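One chain comes next, on its own, written as C-alpha cells: the form predicted alone.
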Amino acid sequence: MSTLRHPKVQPQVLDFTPYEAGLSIEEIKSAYNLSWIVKLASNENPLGISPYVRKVVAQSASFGFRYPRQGNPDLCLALADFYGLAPENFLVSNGSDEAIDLLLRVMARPGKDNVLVFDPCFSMYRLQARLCGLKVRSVPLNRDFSFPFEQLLKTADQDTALVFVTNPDNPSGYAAPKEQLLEVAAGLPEDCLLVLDEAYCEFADAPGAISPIRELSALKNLVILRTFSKLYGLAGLRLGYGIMPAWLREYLLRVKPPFSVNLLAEQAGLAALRDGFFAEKTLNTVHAGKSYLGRELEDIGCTVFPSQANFLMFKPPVPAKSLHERLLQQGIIIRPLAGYGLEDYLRVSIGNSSENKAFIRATRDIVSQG
C-alpha cells in the first residue's frame, strides 16, 4: 500500500486499511492448484439464485440502457405490501452499506456526535463513522457473546447520534429478543437512533420474536436494515433496504444518489419477493444444514455456539489458524475470526448438503491428525 500523503486527503483516511473479504475462489484455485472449491466463508445462499429471478433478470437486460426510476417506487411498494407497512417507510439502497453511510452522514454532526457499537461488530459501522468525522464508542460483548444492553445505555449520552446493533449478530449468531430491543429504543437519549441490522433475521427460528418490525410505526427512533443478499441470493447485485419513520426517509432521499440501485437489481428484488417457494426452500436447506453441522462439529470436539443466522461460530480442538489453512489446502474456505479479535474461533456458512459433508469430512480428518 502506498505511503504517500496528499495534503488534501482527510486525516482520518490515513489510518484506514481496505476491507479484507478473503481470497476469491479463483485465487484459492491458483494458490493451491485446485480445480474444486467449497466456499463457506461469506454467508451466501447455499442454493445460489432463484431460477425465476434469473429469468426475470435476463428478460430485463434489454432495458439496461434506461435509468431506473428515482427512489425505486415499485420496489418500495412491493416491500410495503410484503411487510404490511407504508411505502414511505422504505428506502431502497445499494446494499445495506449505502443505507448505513446515509444515516451517518445525515443524522450525525462531524466533530461533535458519537456512534455507539458493540465490540466486536460489523467493521463498516466503525469505518464509515470515522470517515464521516464521528467518534466511535464501543461496549464489549458479554463472554457468551450476548448483548450487555445495560452497559450500552449507560455509555450513550446526549451526543450519541446512532446506536448500531446487529441482530442476529455476526459472527456469533446470537439474537436478542425484541422486548429487550424495544426497551433499548425507549431508554436511549432523545434524538438518538437505534439502528438494527437484521441481515440474518429471516434465518431465525422465530423471526417475529427477535425483530420489532411490527412495532416500528409506533417508534420515532427505530431503523431496521435488511438485505436481499442472504435469503434471496442476490449478494452480487448489491440490494438492501432500510425500514424507518417516513420523516427520516424523506431526509435521506434528499442526499441519496438518485440511481444508486440499478435497474436489474431492482427487478431481481421484485422477482425475489414473488418467489416464496425459493425462500422457503432456502430456509429449509439452512435449518437442516445448521443442525447437521452443529451435531457433527460437536462430535469432532468443537465448541459450537447457538446461532439464529445462516452460519455457525465454533472453537475447534486444534489451533483455529492451522485448521483454516489446512482446509484451504483442500479447497474448503471458511472464515477465520482474527479480524474480530477472536483468534481461537472460526465461522462456517451453511452450504448445501454436499458442501456441508465435504467440510465435515475434511475437518474430522484434520482434527484426528492433530
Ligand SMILES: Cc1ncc(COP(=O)(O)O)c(C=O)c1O
The other form holds:
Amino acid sequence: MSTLRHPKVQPQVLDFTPYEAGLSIEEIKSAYNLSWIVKLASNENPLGISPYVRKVVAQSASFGFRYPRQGNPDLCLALADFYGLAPENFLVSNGSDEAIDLLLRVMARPGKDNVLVFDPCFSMYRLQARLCGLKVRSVPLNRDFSFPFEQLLKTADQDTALVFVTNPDNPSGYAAPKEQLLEVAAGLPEDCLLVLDEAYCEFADAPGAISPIRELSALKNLVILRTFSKLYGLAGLRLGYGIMPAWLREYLLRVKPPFSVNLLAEQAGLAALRDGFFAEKTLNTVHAGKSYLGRELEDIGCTVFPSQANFLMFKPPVPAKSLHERLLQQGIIIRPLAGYGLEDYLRVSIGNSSENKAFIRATRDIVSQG
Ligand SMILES: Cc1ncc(COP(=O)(O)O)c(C=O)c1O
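Pass me the form predicted together with this ligand as well; I've looked at the form predicted alone already.
Every chain and every other molecule in the complex is listed next, the one we just looked at coming first.
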C-alpha cells in the first residue's frame, strides 16, 4: 500500500485497512501451480447460477446500452409480491454491502453517533462505520457464539444510531429465534435502528422461526437485509435488498447512486424470483451437504458448531492455520477465521457433493498425518 499521505485525504481513509477478500481461484492456481480448485471459502451457491437465470441474462444483454430504471421499480414490485409487503418497503442495492454502507452514511452522524455490533461479526459493518467517521462499540458474543442480547441493550445509548445483528450469524452459523429479535427491537433507545442482516436466512431449518419479516410492517425501527448472492447464486452480479419502513427507504434513495444496480443484475433478480425450482434444489443440496460435512468433520475429530447457514464453522484437531495452508496446496480453499479473532477455527462453505467429498478426503488425510 502507498505510504504517501496526501494532505487532502480524509483522516479516516489515511489509516484505513480495507476489506480483504480471499485469494481468487486464478491467484491460487498460479501460486500453487494447480489446474483444479475447489472453492469453499465465500459461501457461494454450490450449484452455480440457475440455467434459467443465465438464459434471461444472455437475452437481456442486448439492452446493455440502456440505463436501468432508477430505483429498480420492477424488482421492488416483484419482491413485494414475493413477500406480501408493499414495494415502498424495498430498497434494491448493489449487494447487501451497498445497503450497509447507505444505512451508515444516512442514518448516523459522524463524530457523534455510535454503531453497535457483536464481536466477532461480519467485518463490513465496522469497516464502513469507521469510514463514515462513526464510533464502533462491540459486545463479545457468548462462548457458545450465541447472542448476549441483554448486554447489547445495556450498551446501546441515546447516541447509538444502528445496531447490526447477523442472523444466522457469520462465521458461526448460530441463529436467534425471532421472538428475541423482536424484544431487542422494542428495547432499543428511540430512533435507534435494528439492522438484521439475513444474508443466510433462507438456509435455516425454519426461516419463519428466526426472521421477524412478517412483523416488519408493524415496527418502525427494523431493517432486514437480504441478498441474491447466496441462495440465488448471483454473487458476481451484485444484487441485494433492504426491507424497511418507507420513510427510511426514501432517505436512502436520496443518497444511493441512481444506477448502482445494473440492468443485467435486475433482470437476473427478477428471473431468480420466478425460478423456485433452482432455489429448492439449492436448499436440498445445502441441507444434504451440511449433514454430510458435519458428520464427517466430527468423525475426523473436529468440533463442529450447529449452523443455520450454508457453511459450517469448526475447530480442527490440528492447528487451523496449517490445515488451511495444506488444503490450499491441494487446491481446496476454505476460510481461515484469524481475521475474526478466531485463530483456532475454520469455516467451510457447503459445496456440491464432489466438492464436499474432495474436502473431506483431503482433510482426513492431513489430520491423520498429524
Ligand atoms: C453476513 C453477510 N452479510 C452480507 C454479505 C454480503 O452480501 P452481498 O454479496 O449481498 O454484498 C455477506 C457476504 O458474504 C455476509 O456474509
